[in-house]
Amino acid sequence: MGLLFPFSDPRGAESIPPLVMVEGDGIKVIDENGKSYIDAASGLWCASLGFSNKRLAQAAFDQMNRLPYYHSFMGRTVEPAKLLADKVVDLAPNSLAKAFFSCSGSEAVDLAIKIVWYYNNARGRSEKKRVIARESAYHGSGVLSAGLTGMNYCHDGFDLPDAFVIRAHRPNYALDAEPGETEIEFSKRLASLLDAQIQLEGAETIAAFIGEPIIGSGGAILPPEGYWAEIQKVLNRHDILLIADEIITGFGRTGEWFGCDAYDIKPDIMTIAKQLSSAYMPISCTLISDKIYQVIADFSHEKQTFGHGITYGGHPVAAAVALETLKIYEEMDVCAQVKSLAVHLEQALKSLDELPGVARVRSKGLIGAIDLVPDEGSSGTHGQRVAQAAEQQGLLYRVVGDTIALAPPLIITVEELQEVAQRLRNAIASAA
C-alpha cells in the first residue's frame, strides 16, 4: 500500500491492513465491509453534523461550479471568504477584529507564534518571542505547533525547534491536586508557579501564553475552577499574550459558541479550524485583536507588504461549505442544544462511573472523558483493550492512553446516546 499513515506505526500497517471507511451516514461511518460504526469521536473531534449532511455537498458542488479556485494574494479575494470573515469575526470573543484563513489547525497555530513574534519586532521588543506551553497539551504537528505540542510521540526523532517553548504544568486536577487541595486552591498553586517560572524565566523575553480552553488529544482535560481567570491576571501582570487554541472547542462544542465564551477568556488571538466547515473542508482560522493588527498593519505598510499567505488560504469551496455550516448551526441554536445534550451525556457517563476498571468520568457540553484504571506496570494497554472491544462493537473514539475520550457529532440524539453508553459499557466489561 503507498500510503504513510499519520499518528501510526508504519510497520503494524505494513501486517495488519486499515479499516477503510467508504460511507457515512449520520453519526456512523460504514467500512468496505458494509460494517456500520457509532464514531463518537465526530471523526478526529471535528465532523459535528455527522458524516453525510446533504447541504454542505450542495454548497460546495454549487460554489465549484461557480468558481472553483481563486486566491486573496495582492488586493483580490472571493466572496465567500470575504464574507466568511466578517461573519467569525461577528462570532467570536468581543477581543477580535481580523481573521487570516488557513487550510489546518497547524498552520493556523504556526501563523499565531509568526504574528506574535511579527508583532514584537515591530514595538522593538525582538527579545520577547518564547512562548508558554501547556503539558499534554496538543497545538498541531507541524513545526513550530508540534514545538508547543506537550506530548512526547510528536517530538520523538523530529529534533523539533523548540528553545522558544517554556514547558507549563497542565491543569490536571484529578491527577495532579495535592491531598485536601479545592479546585480554587489548584488553580491558584498553577498560577503562583507560572508567575514563579515567568520571573525565573524573565518576562521580557516571554511573548505569549498558549492554551486550549478544555485540553483536548491529551485527554480531554476540564480546566478547575477559577483556573483561566488566575492564568489571565499572571499574563496581563507581565505583558504576555493570549493564544486560545480553540480548533476542538469551537463553534458550540462546549454549549457555548467557543470555549472562551464559556470559561470567560479574553483571548489576543485564537485559532479555530475543525467544526468551521464541520469538516467537510480542509478550512481554519487564526483570529487576531485589534491591537495586534494596528501594530502589525503600520509595520507590514513600512514594509509594503504583509509577508505570509498559502495558495489554498480562504479557498472559494471551503468557505462556502464553512458559511453554510454556520448557518446550519443557527438555525439548530447549537449552543441551547448542545446544553440539553450534555445533561444526557453527563448521566450516561455517571452510569458507567462504577464499573470495575473505571478511575472517573467527567464532561463539558458534548466533550466528555473516562478514565481507566491502569494495566499495573503498562500504561496504555487497557486502553487499547477496551478500544478494541469497542470496535467490536462498532463504536470509534479517541483513545488517549488509558483515557476514552468523547467528542460525538452535534446532531447526535439522546437515543443515540444511550446507544454510545451502553456500547462502552459492553466494551469495558469485555475487556476486564
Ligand SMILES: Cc1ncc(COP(=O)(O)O)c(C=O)c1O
Second form
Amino acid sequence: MGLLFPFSDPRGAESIPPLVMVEGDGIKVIDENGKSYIDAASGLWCASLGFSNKRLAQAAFDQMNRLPYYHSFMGRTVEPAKLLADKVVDLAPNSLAKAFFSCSGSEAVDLAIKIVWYYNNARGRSEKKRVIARESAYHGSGVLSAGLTGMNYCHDGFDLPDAFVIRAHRPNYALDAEPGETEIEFSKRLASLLDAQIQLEGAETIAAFIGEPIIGSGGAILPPEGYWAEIQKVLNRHDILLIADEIITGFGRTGEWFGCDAYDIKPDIMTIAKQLSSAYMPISCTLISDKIYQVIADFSHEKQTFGHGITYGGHPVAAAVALETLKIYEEMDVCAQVKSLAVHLEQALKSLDELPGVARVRSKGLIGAIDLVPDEGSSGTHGQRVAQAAEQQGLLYRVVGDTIALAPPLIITVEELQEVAQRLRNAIASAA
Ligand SMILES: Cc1ncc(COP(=O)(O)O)c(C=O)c1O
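We have the form predicted alone; now please give the form predicted together with this ligand.
Once more the chain from above appears, this time first in line as the rest of the complex follows.
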C-alpha cells in the first residue's frame, strides 16, 4: 500500500485495510464490496450536493474540453475564475470586496494570515502581527493554519512555528459554563476573558482573531447566545481584524448563505472552500474587505506586484464546477431547503436524546451533534464503538472523540434523515 493516510495511524493502516469507496449515489457511497453507506457527514462536511450530481460532472467535462487550464498570474486569467469571484463577492457579507482563489482550505487560511501581516506592514504597524485562535478550532494542515488549529494531535511532533498564535477559550457552553450561568452570561464572561488576555498580551501586537462561526471538526460546537456580538465588541475596541473561517459553515449549511449571516458576524476576511464546489473539485477562496484591499493594493503597487500566487489558483475547471454548484444552490433555494430540513434534524436528534449513553444533542441548520457519555476513565472509546456499529448499519459520520457530528448533504430528504436517526438509534443501542 503506497498511501500514507492523513489523520490515521500508519501502523494501524498497515494491518487494517482501508475502506475503499468506488461509487456515489445521492447521499450514499458504495465500497468496493458493494456495501452502501449513507454519508451523514457529506464526506468531510463538503459534498453538499451528494455524490452523483451529473450537472457538476458535465460542467467539469465542458470546461475541460474548452480550456482545461490556464493561470491567473501576471495579467492573465480565465473566464470562470472572473465570474466566480464576482459571484462569491456578491453572495458574501457586504463587508467583503475581493476574492483570491486557492485549492484547499488550508491555503485559504494561510493566505488570510499572510494578508493580515502584509496589511499591517503596509500600515506601518509591523509589531501588530499575532493572531488569536481558539481551543478546539480547526483551521487546516498548512504550516500557518495548523499552527492556528487548537488540537494537540495537529501539533504533536511537528514543531510548528506557532509563536504568533495566542490561544483563547473555546465557546463550549455545555462543558465550560459555571453552574447556573446562562448562555449570555457565559458569552460575556468569555468576552471579558478575551479582553483581559488582549490587554495582557498588548493589543499593539495582535493583528487578528480567527474563528469558525460554528466550530466543526472540534466537535460541532455552537456559539452560545450573544457570543459573536460580545466578541466583536472586544475586537473592534482593540483594532483587531476578524477572520471568519467559513470553510464548513458556508453555502447554506446553517440555513443562511454563511455562518456570518446566521450570527451577525461582520468579518474583515473570510475563508471558504468545501461546499463552494460541493467538493467535486478542489477550490477555496480568501475574501477581503475593501479597506484591506485598498491598503494592500497601494503597498503592492509600490513593489509592482502582490507577491503571492499558486499554479492552480482559480483553476478554470474547478471554478466552472463551483459556478454550477452556486447555480444549483440558487435554483433549489438552498437556505430555505436547509431551514425546513433543520426542523426534522432537530426532531430526530431530540428523539435520540433520551437514549441511555447520550449526554446531550444540538443542531443548527444541517449541522448536528450527539455527545455520548464517555466511558469511565477513557475518552473516545464510546464514540469509537458507536461509530463501528453505525458503519455496520451502513452509516458514516464524523467521529470527534465521544461526539457524533452530522453534516448530511443538503439534498437529503426527510425520509433519509429519519433513516439516519434510525441507524443511529440502532448503533447507540448496540454499543451501550
Ligand atoms: C474550518 C476549517 N478550516 C480549514 C480547513 C482546512 O481545509 P482543507 O482540509 O481543505 O485544507 C478545514 C477542513 O476541514 C476546516 O474545517
